[in-house]
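Just one chain is shown here, as structure tokens, and it is the form predicted on its own.
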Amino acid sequence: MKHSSTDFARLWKYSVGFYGVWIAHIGRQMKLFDQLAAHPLSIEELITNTKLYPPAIRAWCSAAQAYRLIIARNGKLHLKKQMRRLLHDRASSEYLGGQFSYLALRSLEYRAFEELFKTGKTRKTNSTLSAVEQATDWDHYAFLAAAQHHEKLDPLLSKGCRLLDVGCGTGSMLAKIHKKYPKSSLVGVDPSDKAVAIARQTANGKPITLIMMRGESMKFADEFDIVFLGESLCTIKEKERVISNCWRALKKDGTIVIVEGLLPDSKFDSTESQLIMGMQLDFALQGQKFMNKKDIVVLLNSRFSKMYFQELGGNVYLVTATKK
């Protein structure tokens, strides 16, 4: 009886997060977040500032105070200092606002799985752009904050050098990168027109250089001091041709950094290793999967020296190599 209770308490919490993800995630898309973290407000001073529907905005406010997101005091709600690190500011090294709107999301179109499962269909990464954006928010400052103390990354980007990077999206990375290192000259390629689009809107003047092409089809030679691939190598099916036009992007002892959520060799019951376990799913339903650091040493070694895995958290590394 106490095994059997021990795992009735446990499963009742996944479904109560289920709840969470979501009141987490409206939070963030209606801009309530925003709202409170500017200054505490009454429920009807959120109502007449957000203009959204009452009973609805009543329903999220007692939600998020039952889940601990916001607390109420003296008539106010108040968004705490802590949960502003974890909901509403980017940069924070303990965000994780993005990650609950990327489940959210991507849920809404886990009614595929029935099909995957009976008949192998899969589902267009171009159709979650919006949810791979609020997810990768995280990884983007997490490797800038990285890069920082890299002894090779961060003088080649502070002094002003070529990167391309490879699988872009929306562009939100080289955004963040020119506005840290204004100095480098960027170029970000990506298959997506859409995702191409997006980028170019992004950029907004910045010089960077978007060009939609496949990984696959790059003929840069001798280019580029860095090559990036920020959490796209798993989704590239011809792995291994894409790594080689990247050895041939590069200069003489260039660098290729990847960023990307790596499988754990073991100890499944963790709860880091238990999200990218269960992202597996998500990764299937999109014809992709995720690789082992085993996979990123086969497909370099030939190419590639002095490779380096950092692990920057949740299971998601940071790995350098040098150009033979």
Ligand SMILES: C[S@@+](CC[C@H](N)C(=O)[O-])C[C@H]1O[C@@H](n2cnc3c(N)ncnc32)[C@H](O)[C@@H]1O
Second form
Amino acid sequence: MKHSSTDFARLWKYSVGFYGVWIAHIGRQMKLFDQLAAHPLSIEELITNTKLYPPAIRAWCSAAQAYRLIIARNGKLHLKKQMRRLLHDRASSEYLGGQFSYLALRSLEYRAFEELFKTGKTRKTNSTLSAVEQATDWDHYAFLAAAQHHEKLDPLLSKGCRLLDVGCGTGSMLAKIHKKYPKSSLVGVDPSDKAVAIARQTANGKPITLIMMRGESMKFADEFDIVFLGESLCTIKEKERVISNCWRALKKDGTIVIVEGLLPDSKFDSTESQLIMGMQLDFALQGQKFMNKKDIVVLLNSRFSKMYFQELGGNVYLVTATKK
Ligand SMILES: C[S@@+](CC[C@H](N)C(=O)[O-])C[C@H]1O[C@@H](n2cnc3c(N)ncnc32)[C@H](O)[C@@H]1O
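Next up, the form predicted together with the named molecule. The previous block was the form predicted on its own.
Everything in the complex follows now, all chains and molecules, and the chain you saw is the first one.
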């Protein structure tokens, strides 16, 4: 009996978690957390400030309180410091807000699972650019925090080097790198016209060059100190060819940097790995597959030395290796 009631509680929590994700995402999307992060407000003040539909705001406020995302004290709603770090502060190492938004936005496409299972039809990632941006934000800040302590990357980027971002998407990583390392000159390539158009807007006026191109077609040679691939390797079809092109694009002793969610060694490891294990379904819907450490070693081994894996958290790894 005890076993079955523990399972019942665990499964019940999954339903609650689903709503928790959506309440957090709505709070972010409708800028309710932004309002409460600025100062505590009564529900009426929140309604006046946002000019949003009062019954929806009231329902959100009571749900967000029940889920302890916000608290009420002396007639005002508060977003406490810890919650600000988790839901609102994009640069915090504990930031989960983007992940919640990714999950909520991606779930809008899940009715396509029926077709995937019956016919194998997949959906392009491009349809959810904003979902991807929300998810990779955390990776970007985690990478920048790790790069700051990296004996090779930080001095190179600080002094000013040439960096190529393969699969740069909407260019938000390049914008962050430019902000932190303004002396470096940056190039991004991506085959998505939509993503490159957004990236060009973001890069406007900054020394960032954006090219609409697949990694498989790159012809750069001995040009870059760093080639960066952020959550793009898993989406790339001809991985060998792209890695070979990255190798050629690098100068002598150049560094390839891969930031990527990798499957754990054991499938039934710990609860920590549950997110990536579940996300496999989401990837399957997009016609993609997560890699593991071994896949990366096999891809890099013949062309790179000094391969190094550092876990940034949540099964996301920073992999660095030097051009042979
Ligand atoms: C998950 S997104 C990551 C975007 C970006 N690197 C970031 O961190 O936000 C994967 C990106 O890889 C790009 N991509 C897919 N196939 C590619 C290929 N063959 N060569 C280069 N980029 C590719 C997609 O268009 C998409 O923008």
